[in-house]
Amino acid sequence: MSSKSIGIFDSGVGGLSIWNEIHLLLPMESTIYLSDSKHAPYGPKGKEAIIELSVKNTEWLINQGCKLIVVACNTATTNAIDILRKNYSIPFIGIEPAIKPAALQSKSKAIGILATKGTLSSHLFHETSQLYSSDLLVVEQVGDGIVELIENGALYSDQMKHLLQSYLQPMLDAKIDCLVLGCTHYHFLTPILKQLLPEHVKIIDSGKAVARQTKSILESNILLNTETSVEQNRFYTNGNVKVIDSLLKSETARIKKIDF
């Protein structure tokens, strides 16, 4: 099982950000990373409809023979992970909103999380807010359109500044010092969103954090890869192949369409 590829996916191409940090981290093991963009984006999708499809990639991916899976959407992650745990026998790793960190480096005691409505308006979000944004004030923004623009290419548009521009004004106005990118799409914002805040204002996401979980996870169920064999990276998707291929920016990406 150790040499058998991570499976990863989300509902487009946001979640390539999580699998750039696992791939850094775990350069030896095997990737197949699913592009669910046909349906993208989840977040204003129902729970049943987003449990769906989670499941329907999720069964794809184990019949690729993946050895563990990761939840690359915060919105799939949300809605759906303890069902996809309790029903499959591999490992998973979700991914959900960095309120933790934000809470605990923020000075002005106000952070601003962008999100899908999936995502924010979910049992898990309001527990983990719960618990760790008790002393601060949460400016919460449901990013309508940013997921659309990104899967379509337009992601360094003028129509993708003004979007972030009218999002964000509300969470200067309340003196945010720490902005959450709470779906894995936004990762691919952050040289946008540092043009247009202020420096002192932190953009955290949760790559880094889901790669060393990644890591963790395969370490205690012995599935480290332990081959010596030359690692692949396969990518599927059922939308545009330019646009996966615009992010990862490699010339040995294995980019397949797939009517999925």
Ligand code: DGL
Second form
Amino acid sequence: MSSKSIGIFDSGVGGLSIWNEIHLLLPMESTIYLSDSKHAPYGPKGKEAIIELSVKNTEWLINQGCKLIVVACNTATTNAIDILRKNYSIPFIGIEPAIKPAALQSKSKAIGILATKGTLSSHLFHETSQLYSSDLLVVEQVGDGIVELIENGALYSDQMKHLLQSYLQPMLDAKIDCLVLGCTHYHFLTPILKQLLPEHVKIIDSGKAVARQTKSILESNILLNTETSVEQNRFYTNGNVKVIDSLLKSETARIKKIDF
Ligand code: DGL
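Return the form predicted in complex with D-glutamic acid (DGL) of this protein as a structure block, the form predicted on its own having already been given.
Entire complex below, previous chain first.
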């Protein structure tokens, strides 16, 4: 079992930011990444639709023999991970907006959260937010349109820059000093955000924490790969292969287009 792959899914290419961190920390692990780009964005969909797609992705990865699944999508985690954990026996790792680290680091006591509508309106997000934000001003912003631009290969477009400027302005007016990236796609915005934000505003995302958690859960379940065979990393998409390729920090990636 331990030599089997870690399964990772997202509504599209955003979860590659998590794959990069997992691969860096656990280079001996084989991985299977599933990008459900055809159904992106998940963010504006209702809870039931997000659950249905998350179940479909999970079953596809389980059929590939994965030993653990990383839900590399804040929207799917906050809406569906409880149900996935209830229905399947393998371990699941999820990702949620990193409010706690932002709350602890903020000196101005004002933080911004950029996330999808599905994440910001979820019960799980509200619970976490209430827990850590009692003495904080939290400026929430739905990142409408960002996922679509990234999925269409328009990460570095003027349209993206203008969209981000309009989303950041209310946060800057509120004097935030931490910006939480609450969607795995948004990690790829970091170079643009650094240009748009004052230097003292920290950009906080959860990729490294998810990789550490993945390692810890593999260890505690005795699932770390102990075989010396060369690892394999496979990527499957029902969208554009070129977009995955452009965001992957891997020269040996095998990307396959599937009908899914
Ligand atoms: N990467 C997903 C997330 O972390 C994007 C959601 C979407 O497809 O709208 O929330």
